[in-house]
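The chain below stands alone and is given as structure tokens, in the form predicted on its own.
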Amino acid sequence: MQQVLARGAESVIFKIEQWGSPFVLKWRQTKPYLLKDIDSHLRKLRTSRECKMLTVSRLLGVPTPAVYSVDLDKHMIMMDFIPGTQFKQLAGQISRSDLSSLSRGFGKLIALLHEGNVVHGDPTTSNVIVDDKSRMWIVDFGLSEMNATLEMKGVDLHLIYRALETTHWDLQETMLDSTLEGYVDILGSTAEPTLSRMKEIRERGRYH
């Protein structure tokens, strides 16, 4: 038995039953506009990278689903099913106090990644699951990278800023302020270069 949980441009997420427990199966679908060999290579590369980055990120202290199996030829990953709600869906349904607290937690998780020189690559509220104990889990590491430069970290923060502006425009001030507070809580004064680079990147976007 399988149920489609999400369908995106790059992959389809299924909930499946295995060994009497629920799991997630992520399948990277074919892109018909790419040459077959290039398409297969890219899907294999991103599947392999995501498996690795889920594990690396968890070692940095960021809750991520554990990987149980991977099939690089079929471009599939089987991992933990995290019962909960996307932060994106939850944001408009909770009090400002709870929203601020969760946003701060989100900032802390991104800071832990950056402290380990990892960037997520797509750090939106769609890729954060909040479970019934209000614990936050980060998912979808297909665009993540190791050995991150200052520019890459600045882009990660810029992507958060842009996602909040477009998806949570009515809540963006509370969410952004709290996210950055959480980020600084972890990194202290070492956060400053990345925050400055984020502002630089935003300015570039305005004038180009």
Ligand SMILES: Nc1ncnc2c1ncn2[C@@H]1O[C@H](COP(=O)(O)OP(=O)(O)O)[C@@H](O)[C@H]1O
Contents of the next structure:
Amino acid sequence: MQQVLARGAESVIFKIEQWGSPFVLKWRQTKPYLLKDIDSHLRKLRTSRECKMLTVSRLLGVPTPAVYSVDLDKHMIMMDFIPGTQFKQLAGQISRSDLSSLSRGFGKLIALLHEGNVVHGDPTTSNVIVDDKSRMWIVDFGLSEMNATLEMKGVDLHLIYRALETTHWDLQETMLDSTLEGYVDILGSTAEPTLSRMKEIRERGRYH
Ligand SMILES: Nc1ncnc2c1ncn2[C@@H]1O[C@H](COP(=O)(O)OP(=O)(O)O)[C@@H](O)[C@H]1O
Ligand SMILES: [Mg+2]
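Could the form predicted together with the named molecule be shown next, to go alongside the form predicted on its own?
In what comes next, the whole complex appears, and the chain from above leads the way.
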């Protein structure tokens, strides 16, 4: 049995059944507008990066689906199915105080990544799944990187800022403040340079 769970810009997410349990197959599609060799190279790179970073991030304390198999030639990853709702969808349906505590949790998870010198690369609320115990899981690590510099971490925070601004304009203040609170909960004063870098990047306007 195969069911399409999501269809993103670059991939299709199937829910499958194997050994009596649900799993997810993430398949990176061809992009017709790219040259064939570049396309295949990029899909392979992102597939292998995603596999590695799902595991690296879990070791840093961030809940991520476990990977069971990967096929680099078919650009496919088989991983745990995480039952839950995208944080993006949930955000408009819950109380302000729940929204605030989930956002704070999101900030903590991003901080755990940054503390381990990892950036997510696409830290939007659609890449966060909230399960029925309000536990948060992070997915979509195809743009994630290790050995992150201060600039890369600043960009990661800036991307959060921009994602909240564009997708949750009416809730952005609550979400942003709480996310940054969670970030500082974990990193304390060591968050300072990254927060200033985020502001600097914002003022630079380079990524707008
Ligand atoms: N392991 C998983 N378990 C449950 N849902 C998932 C899983 N992986 C992805 N999804 C769902 O599919 C959506 C798209 O997956 P994602 O990895 O973000 O792909 P894309 O690169 O296309 O954005 C996610 O936002 C999430 O809702
Ligand atoms: Mg995604």
